[in-house]
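We begin with a single chain expressed as structure tokens, specifically the form predicted on its own.
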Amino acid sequence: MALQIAIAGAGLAGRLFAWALSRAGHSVQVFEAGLGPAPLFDGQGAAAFTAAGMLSPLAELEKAEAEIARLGWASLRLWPQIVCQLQAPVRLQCEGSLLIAHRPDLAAAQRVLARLGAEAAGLERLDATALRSLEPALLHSGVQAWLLAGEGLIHPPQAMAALHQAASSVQWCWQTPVRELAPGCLVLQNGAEQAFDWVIDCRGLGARSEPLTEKLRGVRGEVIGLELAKHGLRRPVRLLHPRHRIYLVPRTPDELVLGASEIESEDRSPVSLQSAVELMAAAHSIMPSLSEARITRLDRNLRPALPDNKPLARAEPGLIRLNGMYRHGWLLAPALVQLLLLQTGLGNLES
């Protein structure tokens, strides 16, 4: 039976819900405070656009619990099925990722590996020859590297655009923030109240007025877009360093994204000179060819997180809530959306 469904928030989770529910034959409206479907890249809008798109369940065990990794692997199984059903191309690659450390920092690296627990046994330690074979663009001497098999990456702007395009029957209500919601109804910022069979709340930090998500905080992420023709990097790389937790992700054959995994701050101001210099110097130390890269974008955004850094995924009659995915949005969203769809019988992400 076709139902009337409202979604508050047009980030990654909102677009996955909209796409899946419209495919299931429901009438879907999405209410979003942002200006439109395209990324803003100014510290505002959906944090999903700012993300590098790493899909790293193993690497995230450094600070996350085993449940995050389990959900991450479930998402990695879902992403190929989702992408192959979208009309627009989306880059998705699951050829593993790399952890790398300079030899003076091996003690810090070993502490990280210890936090991975038993999962660290599945990492393949690479000598200089193996590293050169896998990633010729990286520094091979004076470093130690590990391959995390099965991990991967996705192109966030492509995926966000493709999900919006594929949900063509959905009514997208831009510049229409939701003030409050309850099972089966929502109230817009202008005071208008609307009734639905189901309401889905995935507004990120916009949901701080709700009791279950009032303790949400923003965790700042900073990224630098780089352009380097035929850079040669194939896999996401994380540098294990006592001070810097940086990642370098190949987005296209000529583009990369460099970023810091987390900064405990709700500051939305532009990236500082010190932060940018430290990020770029750390990346250059493991990929010397970056000295010729051109900076195309400096961006930042806030990712919604609850005090325990665990996601809230809850369904009750007439209302679904999904929020607080912290820095794991692209890793967790498909698995959590699928879980909630199956719990409520409203749809399915799988073909």
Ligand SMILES: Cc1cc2nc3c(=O)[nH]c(=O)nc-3n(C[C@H](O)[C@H](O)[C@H](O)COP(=O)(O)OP(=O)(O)OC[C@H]3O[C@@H](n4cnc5c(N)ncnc54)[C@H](O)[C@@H]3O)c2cc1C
Contents of the next structure:
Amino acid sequence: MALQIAIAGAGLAGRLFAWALSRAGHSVQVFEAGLGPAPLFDGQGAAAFTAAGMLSPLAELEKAEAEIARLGWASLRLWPQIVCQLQAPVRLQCEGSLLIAHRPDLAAAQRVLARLGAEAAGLERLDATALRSLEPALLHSGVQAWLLAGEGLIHPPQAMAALHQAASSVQWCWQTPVRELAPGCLVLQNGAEQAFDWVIDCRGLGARSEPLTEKLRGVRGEVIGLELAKHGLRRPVRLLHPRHRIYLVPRTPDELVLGASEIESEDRSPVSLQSAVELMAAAHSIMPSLSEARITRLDRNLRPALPDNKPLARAEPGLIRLNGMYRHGWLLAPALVQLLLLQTGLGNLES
Ligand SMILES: Cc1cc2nc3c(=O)[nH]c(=O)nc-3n(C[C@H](O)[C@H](O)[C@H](O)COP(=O)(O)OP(=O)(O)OC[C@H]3O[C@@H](n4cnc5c(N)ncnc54)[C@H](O)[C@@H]3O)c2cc1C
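Which structure goes with the form predicted in complex with this ligand, now that we have seen the form predicted on its own?
Let us now look at the entire complex, which starts with that chain.
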């Protein structure tokens, strides 16, 4: 039966739900505070646009529990099925990712590997020859590297645009912030109240007005967009460094994203000179050809996180909440959306 469904928030979770529910034949309306479907890269708006798009269930075990990895592997199985049903192209690749450390930092790197627990035993240690053949663009002498097989990457701006485009029967209401919501009911900022069969709360940090999500906090992340023709990097790579924990993600054959792991702050101000210099110096230390890269974008945003850094995926009659995906949104969203769709009988990402 076709139902009337309202979604609050057109970030990653909101767009995945909108696409899945419209495919299932429901009448879907999305209410979003932001100006329109495209990102402004102004430090506001959906964290999903700023994200690097690493799909790293193994590497995330450093800071997350086994359940996150389990959901991550489930999402890695769902992403290819989702992407192949979208009309617009979305870059998705699952050829593994790399951890790399300069030799003097091996002790710090070993401590990180130890935090990955039993899974670390499955990591493939790469000698210089193996590293050179896998990733010729990376420095291969004076470093130690490990391959995390099966991990992947997705192109977040492409995926966000493709989900919006594919959900064409959805009614998208931009510049329409939601003030509060309850089972089957949603109140807009202007006081207008509307009734629906189901309401889905995907407002990220905008959901702090609700008791269940009032403890959400923003965890700042900074990224630098780089352009370097035929840069040659194929897989995401994380530098294990005692101070400068950075990652580099190839986005297209000519574009990369460089980012810093996380900063416990809700500061949305632009990236500082020191931060940018440190990030770029650390990246250059593992990929010397970056000296010729052009900086195309300096961006920052806040990851929505709950006190335990675990996601909240909950359904009660008439109301679904998905929030607190923290630094794993792209890794977790398909598995969590699927869980909630099946629990409520509203749809199925796989069908
Ligand atoms: C720098 C950075 C790097 C990251 N890298 C990765 C990565 O490599 N891999 C990974 O898996 N994850 C990564 N993430 C995390 C990922 O982006 C988030 O977990 C994910 O975006 C959360 O999705 P969401 O839909 O819950 O929230 P969001 O994507 O933030 O979307 C929330 C939406 O709700 C809207 N909204 C807010 N308030 C209201 C309101 N009152 N009414 C209506 N709409 C409202 C917002 O405008 C926004 O569009 C990264 C995040 C950052 C910031």
